[in-house]
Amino acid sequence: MTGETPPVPTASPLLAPPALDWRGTTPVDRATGDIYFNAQDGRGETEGVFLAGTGLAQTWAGRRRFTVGETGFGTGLNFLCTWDLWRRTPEARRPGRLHFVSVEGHPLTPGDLARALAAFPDLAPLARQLVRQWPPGEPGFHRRCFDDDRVALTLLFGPAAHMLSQLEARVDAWFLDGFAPAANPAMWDDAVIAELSRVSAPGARLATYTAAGAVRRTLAAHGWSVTKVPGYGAKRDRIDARFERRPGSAYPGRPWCAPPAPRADAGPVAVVGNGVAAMHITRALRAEGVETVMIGAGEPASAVPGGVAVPRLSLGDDAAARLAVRSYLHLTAPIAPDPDAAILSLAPGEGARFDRLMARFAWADDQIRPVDAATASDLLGTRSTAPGYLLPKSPLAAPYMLMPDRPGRVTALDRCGDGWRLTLADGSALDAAHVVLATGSDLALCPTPLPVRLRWGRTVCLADPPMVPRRPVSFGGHAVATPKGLWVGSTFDKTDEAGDATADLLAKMAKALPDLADALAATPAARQWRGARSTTPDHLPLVGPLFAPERVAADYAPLARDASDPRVPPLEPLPGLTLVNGLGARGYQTGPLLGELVAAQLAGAPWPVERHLAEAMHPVRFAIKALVRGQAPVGADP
């Protein structure tokens, strides 16, 4: 009820790209025989049907953020034209963001995408950025950011109705641009229209190239006022529409995960913390045009020297596995591949499972490339006993550095009117409408008891080592050569008891790189880093509003008798408090995507992940699980 255990896949779940024929520069879908854009004037049709049909230049005037939704991403021409128009209007120079959300069941390959968009040289600078950040065909949501985070593209890869059913957003304008209804009816059926209507803002505009009667009737049945207007070019008619119905207020997911109403525009948001999560939350909120103050003390908690970003690859498909894949692809999207500096991740002891992993993650070579043990040895300049995979886009862990606006430690958090007053150690105070607690291992300010566990990490720097690997390498730990020495890390200890970190790390290294471990055995550690990491029992972060355990115990007591009782109410969270914690040793990878999620929830923007994934990270999940088992939530009277 509060988690998912899907079957383990035996092959890659990547969505198959479409088989294409080409008429000059125009791609044609072989399955339906339909073209991706008007061969005579593709851009003119996009601007005439969709941009003018929804009145974008007038509709988004004066808006801090604006969301366009689309069915059928195709070549991305509609997105590029919308982005180009946004850049040429005053809104692009204001604090705020353009969101573009698009569903696509069969994503093009990067090569086909680039070939199709080459037909529009005036859009070439934008097209190059899109192609560079194009994700592999992993089903699910993919957030991509452009123009210094001023434009956010959220791609929904998979069947339209299912993907839209997982979307949380308030869409201001819709482009319905799937293949023709007769050739692709699933893109236009009642389920799709119902879901896009569910996430439409009151008064939302809609435009499409078709005037099919079935489409008009379905739109009207879901609250759209439909108008038939002259079509573009040789097409006689098409449809414009306006959403006249207020969206339903019922949250379609688990009621205890229902988000509170967005309040980020009601006043400043204070982000408390000094680690990578706090930095990315602050960055994402500011991208949404939200006034944000970051408060932190001391050295950034996530400033681990000599770290690497290596994805957690899994054959499973649970929430933790999905988050790992989404986060890694989001982190590496804007990075140009560099085969010469690629991190090599070894897989000691995997055996046949390694081959299954590589079959599952059949991404392009510029994302991941499997190598055998002999090739790994050549790449590293030292013997490897394990196969592995090169990661040409993986960066070294040099976190996005953003210094706090208010250096200092918050010592008290008190209600003040409709907001909060934060008192700092120096006696100064700050008022905020909303507070995000991203304080890592320090949970002193968190008013809700949660099952957070501390794990301790140690990383050592070996000075003047007799041997170093030719490239950064991961082996269950990692080794990175720097001008100051070889950084080797990182332990994951249950206690903070002193120990020989070097011996522990070299013992782990010896399982994959025995010669390197032997050569380093007598090398002293010149420096050592240690720090605490917060983790959770289910290995998922805690992201979302905080709550009173007593209130949860009272409101959700019926779940002890019937875990699917539909009568339970939406969660009433503690007002104005959001928690981000439990990122473990992967904050550098998950921090950017989780920052986008928190900013979206507070600003009322489209969520960058599926609803079920956001629900799996909600802090209330452990209290709900306890109630279902007939136990009192932590912090509630038994």
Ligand SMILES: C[S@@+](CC[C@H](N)C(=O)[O-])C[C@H]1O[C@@H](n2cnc3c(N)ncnc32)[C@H](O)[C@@H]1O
Given for the second form:
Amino acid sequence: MTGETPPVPTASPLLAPPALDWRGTTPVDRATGDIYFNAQDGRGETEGVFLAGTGLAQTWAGRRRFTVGETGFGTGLNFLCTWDLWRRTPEARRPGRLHFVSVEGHPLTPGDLARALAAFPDLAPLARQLVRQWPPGEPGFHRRCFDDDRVALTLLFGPAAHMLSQLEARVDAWFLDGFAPAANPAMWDDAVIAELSRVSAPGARLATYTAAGAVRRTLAAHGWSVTKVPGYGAKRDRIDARFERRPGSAYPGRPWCAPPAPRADAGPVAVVGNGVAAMHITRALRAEGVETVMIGAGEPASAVPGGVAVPRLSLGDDAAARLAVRSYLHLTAPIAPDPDAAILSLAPGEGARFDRLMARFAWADDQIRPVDAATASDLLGTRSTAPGYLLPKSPLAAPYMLMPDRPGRVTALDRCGDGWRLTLADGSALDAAHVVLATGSDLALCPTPLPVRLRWGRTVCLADPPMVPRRPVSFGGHAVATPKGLWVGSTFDKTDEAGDATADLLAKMAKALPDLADALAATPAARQWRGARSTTPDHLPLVGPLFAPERVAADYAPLARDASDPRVPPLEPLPGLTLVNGLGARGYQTGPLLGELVAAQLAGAPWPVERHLAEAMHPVRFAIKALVRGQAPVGADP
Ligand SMILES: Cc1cc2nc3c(=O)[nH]c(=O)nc-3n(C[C@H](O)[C@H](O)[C@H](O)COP(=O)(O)OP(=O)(O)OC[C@H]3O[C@@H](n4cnc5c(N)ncnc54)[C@H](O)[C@@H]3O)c2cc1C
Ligand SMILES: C[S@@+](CC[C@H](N)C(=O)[O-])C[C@H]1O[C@@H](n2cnc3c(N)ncnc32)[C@H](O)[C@@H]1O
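Return the structure block for the form predicted in complex with the ligand; the form predicted on its own was the one displayed.
Time for the whole complex; same chain goes first.
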């Protein structure tokens, strides 16, 4: 064996990359001794076994969206071959999307990924994009989009059975590509096959390179009709299969989070709002091939000048921490790192916790780079009393507004047939099969009472400042130099304050950047911008269907006696109404991933996050919590 890659030590909870040996250009897994792809003709085997075995080119013909599932992402060779084939078929030029969902317990390092894929020069342009967007080994789901969002890869990082148990999808074709069953039984066992069967579409196809009897029997036991066919190359035979069962209709999660049947293809979806939430929902729905109309008016909080998109890093592992990590990695994946323009995030008052935080977030250098206070001072050109981290991919929260298709304020929502009629302020109307409310701090159209709290914020522009930091910096607040002056933000106000916020903002700055704050003290604010954030008590957004509180109170009354009562029914939501709200102080980070989630739920496409994370954001959660505690849900009649 040549060119051995030593195992890379990682800080928990990042998944350890595999220890590899290299047989020529082919990686070999040291733990099982198995190869990642056929050393003679890796691409030929992928095309012969998986692409031809599932009849992909014929099966996806004419489909608006199509989902391939895989066990064992490995080097991504199967994904790249599938993507390449998709690009060469007419479906790639029609509205719609190819989804590829793949589970991987030991993600390769980006270096090993690139090295392995270098064996396939024809795939180099696609391989480069994959490597550029490759996530760090954070356990959980990672959504990556390619080809103008027309191809969506969802990586499920973690043990196969557990990760698949969190998946919501309807998979049309499966590639089973774990290491050989004898050496790697956990990838082929009953739990894995049960979970992949649960998310298989009726008639789904399946192909694998093995013909192991145990695999054939397990597949058959879960409703697959299995055929032994000639194997590829020297292998005698292998398996193709077709899913003959209708998948069970029971949603495996919390009954009150059971999603309504996807309706996005029943007619146009109207997205109300013109901030980051509405924009990303519209973008993601269009990527799914869904006819979408965005209707909005007013200046959104999303138009905040001088904002930054920095991650909320924490040592916790709750839903808010997971959402922060996954949405930040999703946002920044396609961004080319720029160390010179990188935002510096300072961590004043963190003490020893800072080192633990940096050990926890041991991501690649182009994603995060810890710096001590002295280096931070050099990078900013002004004294920093705090260490921090450079974020070479973090974007500024550029104030932009996607132009709505229908500019205007929606003043009324009325049921109309199976859908909704939206009336605009100018008296015009529009009918839609489904409505998504993404209206930020204005909840006037939302029929369901929810515990949303507004937190106002002021940000000031200091014109002709005597000193500016050499790069955008965050410190609890943030400062961003622009040609018009230095924007310093932002306050958190319980009421809508109009007074000059400069002194408060500089006091916050002084904790990390005392000299800069001193120097700016005499600079008057040339402009002040105000906006309102919509926040929730648990700091998680509200994403999902709306409901009538009285109905929830009646249907879920048994939970007051027994919070785990399994007999409660699925949620009966208000038909055709979805809410996206409560993006709080970080809409720029979460907006893109939340857009993907809403589009997936409406279109019946694979969800980009684990079920438990989607459930943690469900708007009904507060009503259920109240019932369990014996309180009336918000808005229910006493
Ligand atoms: C001062 C301040 C600083 C901030 N700084 C940052 C930052 O640095 N980084 C960051 O990530 N986030 C920041 N945020 C938070 C961020 O702005 C929000 O999380 C985000 O903008 C929320 O987006 P949204 O689309 O949900 O709502 P909004 O951006 O508020 O958009 C909702 C839009 O819907 C429109 N609308 C409402 N009702 C109707 C209707 N009936 N018909 C038509 N249109 C309607 C509204 O007028 C509004 O334009 C800041 C917020 C404030 C206030
Ligand atoms: C043969 S390789 C996959 C090759 C891959 N399809 C490709 O195109 O390169 C098998 C993969 O399955 C992964 N794997 C094995 N057992 C697993 C398990 N129990 N859970 C998750 N992933 C597992 C391995 O880490 C390895 O990457």
